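This document starts with one chain, in the form predicted alone, laid out as structure tokens.
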Amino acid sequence: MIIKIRRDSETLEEFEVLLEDNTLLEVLEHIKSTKDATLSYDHSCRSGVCGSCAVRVNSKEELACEYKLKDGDIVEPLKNIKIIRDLVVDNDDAQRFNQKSNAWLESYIKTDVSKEDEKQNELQSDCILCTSCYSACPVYEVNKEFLGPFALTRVWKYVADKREDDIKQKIELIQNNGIWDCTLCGECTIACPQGISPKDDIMMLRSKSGVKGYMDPNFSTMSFGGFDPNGGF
């Protein structure tokens, strides 16, 4: 079986391995131990929980510990993210955006939380911080200050939490380079290994923003076939 691995921005290195029905992570470990000890990649839990082994296979985001390798597969690091070496990338921006948008329970209200309340943001809690959504995001590709799917879906988790007392501040922090910059293409939803839909969460944040008195800043410059949204034609 042949596997091709991108070792830098231009070079694909080809390896032949005599393995079948193995995960990509197992094959990477085999290559490192028997063919090239310098091959670099991230991994930790080996069970699809930590998200650290996320890469792209044939231009699609995958977890190396879960993906079953096929002959001729092309393996690359995540896209749109600074490469440290080989398949290892720097995920610091995702954490920076998380902090910039205050994506945590900030102003606590002591209140009873029902099972239905827990279910409202249960899915967002399943995020494994793999940053595959940033790799797939066309907006982040051209705007490195876009808060991005990971941070915005975490904001929704806490905006939807009835224990959060200062929702308006969180909504305010995601207006610029945030929810209105998203194109709602859904690529982040497709890439997420946990089945989370940042697109849906961003749509909910837009709705909540409207309730709080915010609107798309691009609205005033949109074309309405001669109709002026601010009045007149």
Given for the second form:
Amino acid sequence: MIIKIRRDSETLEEFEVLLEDNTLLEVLEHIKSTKDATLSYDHSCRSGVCGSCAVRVNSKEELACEYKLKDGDIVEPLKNIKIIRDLVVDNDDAQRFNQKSNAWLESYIKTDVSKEDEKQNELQSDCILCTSCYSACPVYEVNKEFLGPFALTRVWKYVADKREDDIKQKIELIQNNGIWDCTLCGECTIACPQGISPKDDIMMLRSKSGVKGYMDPNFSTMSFGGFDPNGGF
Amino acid sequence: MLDVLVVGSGAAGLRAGLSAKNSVSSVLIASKQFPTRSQTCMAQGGINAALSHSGEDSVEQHFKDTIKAGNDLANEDAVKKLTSNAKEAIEYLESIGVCFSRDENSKIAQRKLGGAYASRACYAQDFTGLKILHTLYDECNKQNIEFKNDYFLLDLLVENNRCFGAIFLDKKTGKVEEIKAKSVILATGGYSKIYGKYSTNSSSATGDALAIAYSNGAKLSDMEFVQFHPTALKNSSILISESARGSGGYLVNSKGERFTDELAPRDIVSRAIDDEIKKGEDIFLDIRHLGEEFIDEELPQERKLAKLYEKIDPVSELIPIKPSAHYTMGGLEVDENSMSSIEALFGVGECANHKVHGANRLGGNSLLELIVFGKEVGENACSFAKNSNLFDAQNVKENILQTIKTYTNEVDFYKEKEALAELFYKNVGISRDESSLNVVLLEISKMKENLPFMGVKDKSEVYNTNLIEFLEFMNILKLSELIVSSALKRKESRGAHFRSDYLSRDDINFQTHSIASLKGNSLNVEFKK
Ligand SMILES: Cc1cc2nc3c(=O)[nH]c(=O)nc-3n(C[C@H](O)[C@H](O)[C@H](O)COP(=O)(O)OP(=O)(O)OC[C@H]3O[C@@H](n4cnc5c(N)ncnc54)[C@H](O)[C@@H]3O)c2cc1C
Ligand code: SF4
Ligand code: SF4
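Show the form predicted together with its partner chain, please, the one above being the form predicted alone.
Next comes the full complex, and the chain you just saw is listed first.
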């Protein structure tokens, strides 16, 4: 079986391996320990929960530990992110958006949470911060200040939480370079290994923002010309 | 100079950092991985607490179960602390927004794990550790805690038995950096990965900080106690959570016969399986009767992983399993303030031995330990920092990286690492005896002699995982000698430590903790008085 790995922006390096029916991570480990000790990639749990090993295979985001390798596959690092070496990328840029958008529980109210309430953000709390969604997002590709999919999913996770008493600031923080900049293309949803749909969460945040008196700035500039969404409310 | 430096960013490290941040000005968490990648994210089963709402459970019962499972080796005061603070720990996690599963009465749902009298484990589907770790991480962002990620601990700064910081390799740049602090907390997890592919753990569970602390003079205790989890997937050693048995799953052999009480503590179940395997049986976990809906609701990860790695669907097929190294009870010997035998050096989480698990850990007690003792160690490290005189020594040490550069690279350390893992699983595994342990000691000393002929092929400064893996191997090798020597000295069977040449428990000589430390240049193992 031949696997091609992008190790710098110019060239793909080919490796021949005699493994069948293995995960990409197993193959990478095999190459590193027997053929080329310099091959660099990240990994940790090998069971799809730590989010370390996200890469792109044939231009789609995959977790190396969950992807079964096929002959001729092309493996590349994630997109829209600083590459440190080979398949290793620097997450720090994307991660700072969690902080920038106050993705945490601001003010706790003690309350019973029913099974139904639990379902409001169960899926969102499955996020493993693998950054696949940023790799797939065409808006983040051109605007590095765009808060981006997982940070907005995280914001929605807390906004939707019955125990959160103070969502005001969170909603305010996502108005610029946030929910309205998303084109709802759904690429993040396709990329997510956990079945999360940041796009849907962004739509929920839009309607929540609407209820709080915010409006789509694109829409308001178009129809009313420079209307200030905060003025007059 | 920092007040508190935390090494490791699993739940223990994050909880410690948060608690320290509460009372002092400067806290830094440095870790070889990004926080949410830490092994804590893998915990599935749950976190124990006798919450009063189920009615059937109590703190006393939790205490009793823990002592019993630990084969009377756990420390009663420590277990009291653990169990009586459990409710508060869960309330804390609830207050920062952990998305626990809920029951019909809108309370935090609980389920039964092995060795527990009642349904005691609070859970979040089978993502308990993931959700706890991520929520703690969000809380750290809220509290503006500073992180250094991809910082690999190379050494500790210690002078006159007083720790004042640590030395790291910045993986991203290859630079070596000293970080000085008034107190240092090690929260670096366990060492089960010595068993390599026979371990359920993440690849980072290599006990680095323990090997380093030991070399700097710290005492390590109970290193011989390694817990084998009964149900790891046969091919990949990926864990199938105990909740699968807790919910009614059966263990069967090739003939389809059940052969043990599935809900007994782990050491007993693992040994029962090991006995069957030695008779030539293959062992399976059967959860088919639980039904697809239940499996998808409560055990979704397990279903996915069994399909991926064993190519079977647990809804309609048997899951092939084997016991695998899962948790290390031993670790940094700490006192009731979580301080090690080196002043200003604290320990918490799986890397420390608070003696709450004794000879065998109860499922769900580890996550609890991280939160309860994490909070406390943060406070203790702070008050130590506040009351300590500024301590700043010039610590000139030979840098291990320089030494490695002189290694000749003729012997492939990846093969050695695999060989050591095989040997450990066979000879230092579920069942041990004197002659098989001695064989391992001999192999270890050969490997140690051979180290200068190993080394790293990759010469890059940037993100050199070949180098990191070699450093981890060196740490593993150092610890392996401690484990085997402690196992040799404990001439009895107790909990996870089973000696086929000393079948019974010997309370007169061994109802105490083994302590491994450096005396001069060599290892000394003795039992605590
Ligand atoms: C598959 C699995 C399932 C489990 N399920 C449960 C469960 O249901 N309930 C339960 O109670 N327990 C469970 N456990 C046990 C529990 O998860 C662990 O004991 C616990 O998470 C350990 O947490 P920790 O914070 O001590 O360390 P870890 O989470 O292991 O974190 C260690 C940290 O130290 C850092 N580190 C390590 N070495 C270095 C170094 N050289 N330099 C710098 N940083 C370093 C790592 O980067 C990491 O951040 C499970 C364990 C496994 C493997
Ligand atoms: S839906 Fe929005 S966030 Fe998701 S990829 Fe498209 S633009 Fe990015
Ligand atoms: S939302 Fe999905 S793709 Fe994005 S980081 Fe989380 S798990 Fe990964």
